[in-house]
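Here you get one chain, nothing else, as structure tokens; it is the form predicted on its own.
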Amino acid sequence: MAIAEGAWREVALSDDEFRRIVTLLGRDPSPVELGMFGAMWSEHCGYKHSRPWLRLLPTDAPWVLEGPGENAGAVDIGDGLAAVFKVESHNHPSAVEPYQGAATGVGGIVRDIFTMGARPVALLDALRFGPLDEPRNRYLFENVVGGIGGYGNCLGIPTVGGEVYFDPSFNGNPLVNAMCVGVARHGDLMRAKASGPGNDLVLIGADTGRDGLHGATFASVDDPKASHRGVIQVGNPFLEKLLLEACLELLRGDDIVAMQDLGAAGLTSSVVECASRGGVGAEIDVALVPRRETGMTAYEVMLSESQERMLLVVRPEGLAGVRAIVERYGLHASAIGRVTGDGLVRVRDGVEVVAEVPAMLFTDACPTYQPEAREDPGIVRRRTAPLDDIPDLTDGDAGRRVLLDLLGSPNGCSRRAIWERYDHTIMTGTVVAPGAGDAAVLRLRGSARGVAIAIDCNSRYCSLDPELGARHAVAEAARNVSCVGGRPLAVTNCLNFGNPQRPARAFQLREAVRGLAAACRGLDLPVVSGNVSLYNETAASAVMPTPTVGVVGVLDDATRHATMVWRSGDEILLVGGDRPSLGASEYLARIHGRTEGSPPALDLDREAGVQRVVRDAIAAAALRTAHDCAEGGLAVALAELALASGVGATIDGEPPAGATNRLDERWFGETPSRILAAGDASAIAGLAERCRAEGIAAFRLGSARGDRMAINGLGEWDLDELRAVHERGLAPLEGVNGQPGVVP
């Protein structure tokens, strides 16, 4: 069948890319081939604009068991165990159908983990929305949270951590990043690498429908006005739970050669990627694919993104056994093809061959681009704007009001309204739960060890200086892991940016990856997995650049961990840090309405030292309380500790102020490499001595006591007063009972 003029643009291929396909094939592609190229050469699958920069990231370390290129990364955590983890985006679907978009994002990232042979043990999410006083943003927020909780809770996987941030740049463009962590024995890790010509290709799980058609290309174009409801996948978490258990049981045997999730681009990507990784070919017959809708074409079957499906490469002699296990879980296993030795991906529809292309053309021949990258002069002006016209806190009551405002703001308030929608105790492995510490901690069954997990990014920092902001994202996520006692091991990232074909967006992407690479090398953290989500913008604006960073660490003894809870009588020590700055701070944005100034400088050697001394003290059981100083500065961090503990504090010490010795810089300015530590007097004295020996700054701030918090020169508050504003910042979530409701 001839290709209609311009038909390639319907699958997000440019004219030049279509001509490249014709040259590679030596002929026009068939309609099915064109759709497959459109999916595999999309930004979502092909990483056309990011692949050149991703090569900068460090990926190797002695403890890395599996790096980028597989469904997820894996690192050695001791005792023969591996942590398997990855973060991915579901931004574009969530902007259209927030409940299903977020739910299927969770389902997809979970499949990436158990496809590797690991049992998923934890979920985290990183979310971005526009201001909640706008009805549509509130609708997106409530239903995204509902979708995450609805899917994860039904699967029986605890959602143990995450972060959320609000800014007008996310109007109409929510960011929904989901991270999953699993645990496996080293010898149980499975790769998605087809091998053995003659082995069967078996599809298990849900039947195939028309949902999700062109999902990969939808997430790879800048088309804010188009309606894309038809591309949104619909999830079934109960079926996924059956699929999960069936796959883990199958992988305990010897019949499975490879396993690949059907995610973006569905059957196309799973078949192509398995074949390409293994250097083999594959032949399938779409007529053998079980369907839940009649009249589906080969094109629709190949590009459907129906959820809860898995492709297996099975030894022929084991096919009957595989079917028996799958059917015991109420699922079906359909042999739809076989591995071949000719390197071709051949698609039949009965006797008709509808596609026949070398697998490597879909992957290795995908074009890459490095468009002009140029910083927006407006960003330069904002970053270098003088801040000497900001009035200091001279009014005697001003400091009191500022702290209450920051604690009650959407970016500073309690996230209880979110985490209470999630089951974080199921599986009984959660040691440090949401709100109790800077990172989640989970115990490992059969081992004394634990894993610590955090996810983070300061989008405002990245908007003003993407290279420095990305370095901060790595440092803060690692710092959060260290604050609970975890030794950071590796990074997964999700790069959320606007249209890379625009010079300012290309600059942000390039510089952010450079920043990630620099910080990961400086902190000895390999990047083992990740995802890229581009074209996050509307006609009005692009989102703030948000290179989300997830860090996984290990505790040799899970019982030796720290939380945010101090006890009455504890001494309070500020470990590390430099002079704080108002530039790019939450205080400047919230109180003065200005997103200006440069993010604070970051010394990676100092950062590593601060994390190490705190982590060592926790491991030695000499420190039980630690908390990172982040958005909002030192006063906000102290208030958070008091609220988490239910015990007030008298802060009579004076930490460093900025260069001008301002009160607002001292208490609300921001700078990295600062951790608040609390414990009995002897433990804190020992930690201060270790800091002095290591050349790390340490300042005694005061002690924990009573039911009030008093900060030297700033003000005094009842804990009940602080708690009231902190808890009401996000109103209780409503309308998230599994139905998306009325679209505002």
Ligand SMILES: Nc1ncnc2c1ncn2[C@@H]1O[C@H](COP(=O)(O)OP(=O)(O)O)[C@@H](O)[C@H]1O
The other form holds:
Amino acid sequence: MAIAEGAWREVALSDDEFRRIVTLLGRDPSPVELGMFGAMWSEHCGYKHSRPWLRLLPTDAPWVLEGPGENAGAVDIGDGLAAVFKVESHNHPSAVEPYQGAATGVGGIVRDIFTMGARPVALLDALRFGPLDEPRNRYLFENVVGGIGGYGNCLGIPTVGGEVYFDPSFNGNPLVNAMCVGVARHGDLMRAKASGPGNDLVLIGADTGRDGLHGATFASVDDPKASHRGVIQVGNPFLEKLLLEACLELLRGDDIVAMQDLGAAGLTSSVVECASRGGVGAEIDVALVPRRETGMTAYEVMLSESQERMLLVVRPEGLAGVRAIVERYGLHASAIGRVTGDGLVRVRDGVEVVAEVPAMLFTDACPTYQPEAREDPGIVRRRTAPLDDIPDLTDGDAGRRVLLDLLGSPNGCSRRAIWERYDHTIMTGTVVAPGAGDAAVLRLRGSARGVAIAIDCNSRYCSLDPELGARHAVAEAARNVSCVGGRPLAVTNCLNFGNPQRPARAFQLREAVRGLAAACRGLDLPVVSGNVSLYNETAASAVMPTPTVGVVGVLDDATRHATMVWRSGDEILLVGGDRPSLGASEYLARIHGRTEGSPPALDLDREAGVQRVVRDAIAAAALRTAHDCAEGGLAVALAELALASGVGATIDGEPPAGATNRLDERWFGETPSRILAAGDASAIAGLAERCRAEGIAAFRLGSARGDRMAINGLGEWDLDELRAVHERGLAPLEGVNGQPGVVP
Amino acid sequence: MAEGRWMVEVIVMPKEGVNDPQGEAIRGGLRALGYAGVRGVRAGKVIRVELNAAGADDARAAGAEMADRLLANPVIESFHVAAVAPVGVEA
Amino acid sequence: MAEGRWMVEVIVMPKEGVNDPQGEAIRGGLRALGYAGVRGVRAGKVIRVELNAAGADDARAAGAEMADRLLANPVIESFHVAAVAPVGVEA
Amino acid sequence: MSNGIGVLSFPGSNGDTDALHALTDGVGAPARVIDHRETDLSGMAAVVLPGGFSYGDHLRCGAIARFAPVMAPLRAFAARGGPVLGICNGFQILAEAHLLPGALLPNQTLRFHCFWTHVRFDGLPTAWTGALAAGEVLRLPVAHGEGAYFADDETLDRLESTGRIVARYCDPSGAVAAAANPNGSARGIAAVANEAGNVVGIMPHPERASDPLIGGADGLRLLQSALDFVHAAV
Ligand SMILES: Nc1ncnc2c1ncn2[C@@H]1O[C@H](COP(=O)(O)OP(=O)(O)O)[C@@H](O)[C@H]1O
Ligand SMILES: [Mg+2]
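Since we've got the form predicted on its own here, give me the form predicted together with this ligand too.
And the full complex, kicking off with our chain again.
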């Protein structure tokens, strides 16, 4: 069948790309082949606009067991164990059907982890929405949180961390990034490389329906709502739970050669990737794929994104055993084809061959682009705008009011309303739970060790300076891991950007990747996995560039960790830090409505040093309380500690002033590489001494006590007063509580 | 006709082709109970709204508008007004 | 009559006196959208079972039995068979 | 066949491993997981139905699990006076199976809730609470979307007058107050027992309060009973 003029545009291929396909094949593609190319050469699968830059990221270290290229990365955490992790986006589906979009995002990332042979032990989520006073944003927020909880809670995987921020740039472009961490014994790690011609390809899990046709290309078209697409996927966590247990049991035997989940571009991408990773071919018959619906075409079966499916490469002699195990979980296994030696992906529909293409053409031959990158002059202006017209906090009550406002603001308030909807106590491994510390800490059964996990990105920093902002994201995520006592080991990332064909967005993407690379090198953190989500842009706006960074670290002894809880009588020490400044700060944005100025400078050596002294003190059991100073500066960080502890503080010390010695700069200004530590007098003296020896700045700020917080020169608050505003911030609004609809 | 009280019953179902894990689970449950003749199950929601309206047509139109705006997400669900009745009478 | 395919629609509602937070939330949502005339909302489930049966009566009886045994919990819910139709015809 | 504790596992159970570990590592009781297809519980000293989403739990939590093969022997076991504890989804299953009165409705907020609560045990002693002092307050986490205990007033009155309300949500000082009720449960009920006192359903998770390192170990006070059953059964 000839391809109709322009049919390639329906699958988001350009005219040039179509010509390239014809040249590579030496003929027109068949309709099924065209659909498969569209999916494989989409941004989502082909990384057309990001691959050249992703090469800048450091990926090696002696402790890396699996770097980018597999379904997830893996690092050695000692005792013969590996941590397996990745973060992935589900932004576009969540913009249209937030509950299911977020739920299936969790389902997808969890499959990536157990495909590697690891048992998933933790989930985290990084979310961005437009302001919550818009009903549409409130609806997205409620249902995204509901969907993440709905899926993860049912699976029985604790959701132990995450972050959420609100900004008008996310109107119509919510970001929903989910991270999963699993644990495996080194020897149990599984890869997704097909090998051994003659081995069976076996599909297990859900039946195939018309779900999410064109999902992979959907994210590459400017307006996802207007674009032509199939049915939104609806996830079934119960089925995923069965699939998870079945797969982990299968991997304990010797019959599985490789395992690959079906995600974006469904069967197409899993068959192609399995074959191309292994340098082999594959032949499947779509007639053997169990369907949920009648009348599905070969094209639809190949591109369906039905959830909860897994492709196995099985030794033929093991097929019966595999089937028996799978059926014990109430699932069925269908042998749909086999591995071949000819390097071709051949798709049959019964006797008819509907596609036959060398696997490499779908992967290696995918074009890459380095689009023109140019910074938006408007951003340069905002970054360099003078801030000296901002009035300082001179009026007697102003400092008091600012702290209350920041603590109660959407970006500064308690996230309890979110994490209480996630089961974070299941699996009885959560040592530091959400809200209790800067990173989650999990204990590992059968080992004294713990794993620390944090996810972070300051989108505002990245919007004003993507390179520096991305460096901050790595530093802050690592700092959070150090604050609980974890030794950061490696990074996963999710690059959320606008349309890369616009020079200003291409600039942000390129610079952010450079920033990630620089910080990862500087802090010795290899990047082991990640994901790219572009086209987060509507006619009205593009998202603030958001390179989400997940960091996983290890504690040699999980009992030696730190939380945000101080005790009455504790001394408070500020470790590290430079002069704080107002540029790009939360204070400036919230109080003065200005997203301006440059993010603070970041010195990676100093950062590493500050993290090390704090981490070492925790590991030596000399420190139990630590907290990073981030958005909102010192005053906010102190208030957060007081609230987490239920114990107030008297702050009579003088931390470093900003360049102009202003009150607002000192207490609300931001600068990285600062950690608040608290403990009894001798512990704090020891820590201060250690800082002196290492050439790290340290300032005694005061002590914890009572039920009031008093900050020298700024103001005094009742803890109850602080708590009231802090907890109110995300409280549900009357009327739109998690109900479907409200689609203004 | 003067304003009166009406009950509008809206039924919201997963759209054709949309995966329905709840229906699947119920089908599995019924099969396990021995109902071998069960071929398929779809599960949805029913919402009964009691409202003030000038008449049956008015009530029906209000129910449909509410369903369109709040009760169903057209991306995955379809709805119809299944019944309209003056209040007091069972639908 | 020979075996045929039937669709039975069962409606399950929270019993009178049983709390219905979902209905309450929908009512709140509708009010917030400006529907001041909404007096009350109850939310329930609708389950459509496609089954083999010898005729409409048979199908209805089967649906009622399934509802009694599985689809509704009599402690909190009441049910009724709302529709029975041969498959192919829209209910 | 040792008289260990059986932890039932339905296809979507996800608290089975936690319950197993709390019993074995936490209180030192022999325990094993029992598949939902097993049909013999005669060797067991006690049975625990753990938390989770037994069959996805779309229709009503526990509705489908009630018909699993293992439920017939469970009924017989309970009828013989065997100690049965349903935790969270296990409680929902026992209620659906009419082994316990009442039902569990969606939380008043319509949201899933996960946090630590306090519960006060002041019913008549049951198989599972004999070791607790009257009025003892335990700190246990909840994690559920459908935990609002419901029964009609007559049933509630009867439960109350016969001491079968095993535990109620309370504040840390032990006062049963509306503010401490996390889900809209009737009369603040967190746990109930059957008439004989051998079958208990509890919404909070004792098995997750099994080690100070993860936030508390109060749940072991409850699970301690398991050890007594094993000893008694030998
Ligand atoms: N931003 C990134 N940084 C590092 N690795 C990346 C990045 N984006 C994608 N990768 C890696 O590329 C591979 C393919 O990613 P992806 O297509 O998302 O995998 P999947 O098929 O599991 O969805 C994965 O190994 C992933 O970790
Ligand atoms: Mg994958």
